[in-house]
Amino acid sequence: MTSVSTGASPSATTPAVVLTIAGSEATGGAGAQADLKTFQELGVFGIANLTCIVSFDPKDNWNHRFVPVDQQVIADQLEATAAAYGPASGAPSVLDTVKIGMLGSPATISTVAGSLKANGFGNVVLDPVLICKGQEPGHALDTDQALKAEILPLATFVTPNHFEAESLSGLEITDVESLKAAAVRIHELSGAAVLAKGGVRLDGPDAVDVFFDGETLEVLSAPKVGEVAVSGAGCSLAAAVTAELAKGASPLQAARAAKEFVTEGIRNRVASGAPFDALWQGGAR
């Protein structure tokens, strides 16, 4: 696969380089693990800088067990990645595209925001993870507010799910029209391209998402594959957008390709002993 970077132009054998700043999810269905598998499937060189370690607790209704990575360790990872692949590195394929996944605390948000500002990435894809199931409510609220204040303004592309789109827009989403309104509102607040995901949360036979970038509003629809959300779908969608942008796609092209990628991954999902299935990033094959 020939890749086109937004920085220096790599050859046919030199892939575009992308970074995910996200948590590790122990079952492999979501988080940085899902991101790296998506990057590999889509032909880009993926790097993961970890912000936290998340594992599900089968003895407590499969709630999250959340352990943050030390702030200095996060800063060290970001420093090493920028030195190796950033604009000053001399690397043939400059890192210009980054995905933001679960950050998990206001301190981590501040650390990551500082790195984003210092490195000036051309594409910042934000998967706005606003809730960690089982997290203490006050801490979760502080994290949500910090994410909106410090990371959202730096994003160039945002991929909120139904709950996150309601939280970011302040609108109740009950159908496709209100999903469109939420996408427009989030764009107005952030200036970013938005792919607001209705998924299985909206009634009807199709999983519907809405793209809006300030000019183009497009409804992306595919038949639902089951009626239950699948682990890793949101992570993989944002990672697919990230990969496609790094290869030179427009935001709308990236959204369309990511929708197709995730639909096939859900159709070829992986079952486990957990009360949820996981998307398989190789599903399109």
Ligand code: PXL
Given for the second form:
Amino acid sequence: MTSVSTGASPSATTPAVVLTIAGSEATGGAGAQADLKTFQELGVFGIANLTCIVSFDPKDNWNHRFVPVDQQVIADQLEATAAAYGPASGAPSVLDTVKIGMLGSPATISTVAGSLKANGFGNVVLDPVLICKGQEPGHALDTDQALKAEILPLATFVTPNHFEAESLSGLEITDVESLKAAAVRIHELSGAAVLAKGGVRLDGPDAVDVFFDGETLEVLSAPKVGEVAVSGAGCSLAAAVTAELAKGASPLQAARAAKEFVTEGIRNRVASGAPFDALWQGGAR
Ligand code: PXL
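Moving from the form predicted on its own, what structure would you give for the form predicted together with the ligand?
Following is the full complex, with the preceding chain placed first.
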């Protein structure tokens, strides 16, 4: 007779458990694939609940083809994950740290916001992916506004890039001083720890990011590796922050470790037939 186990086995291992709520990017550079590879590399048990599928179109200048996952299917994934590992699951490794990547539509934002509120996760790391090439501008504007109204207030850590930091703060960012001002403003608006990324968008020899959590303002800097952005850098940075927080790091420690992880991943990037290289999560090994 076979017996079916309904609970945790006495020999179960207990790595920190993390969830990414994100889109699939078919070529594996960005999105949920980048998140899962980052989680594995940093020693946490990763779960991905998919919100959409993005396939670049090589016949159309590599623009995004965007297909949302059905709302009920998103809700089903979140329900299954919460029941298996959520705060009320009774699992020994409780899922308390969640990363939010591309949501892509106001409907998905509402579904995800509902789940975040119901579960009360301790760490909600938001990579505020605002526009997706290939979406209608009006559609993207709705999505921007819904993300700011419904998800940003639930975030405990937010990782905007240059464009997103300008959009969230309402400030123009031209140098490190204005990046600092934007980070402070986004903290005031959200209450979250902020890691605002200058990346290759700001002039100078270094890729500069600014961390601000209401107390500590720190400029994180590493020599630029080329002048062209690499696919998966933003996703992997936020995923690395997520993994480090889940293992018990402070927000500042998580930001520093994530910056190092991404710098090594860019240094050891993977060339592809697409116009952009992909970050290699194994680069720090
Ligand atoms: O890098 C932002 C991003 C996030 N998530 C998905 C993506 C992209 C960019 O292509 O496709 C699914």
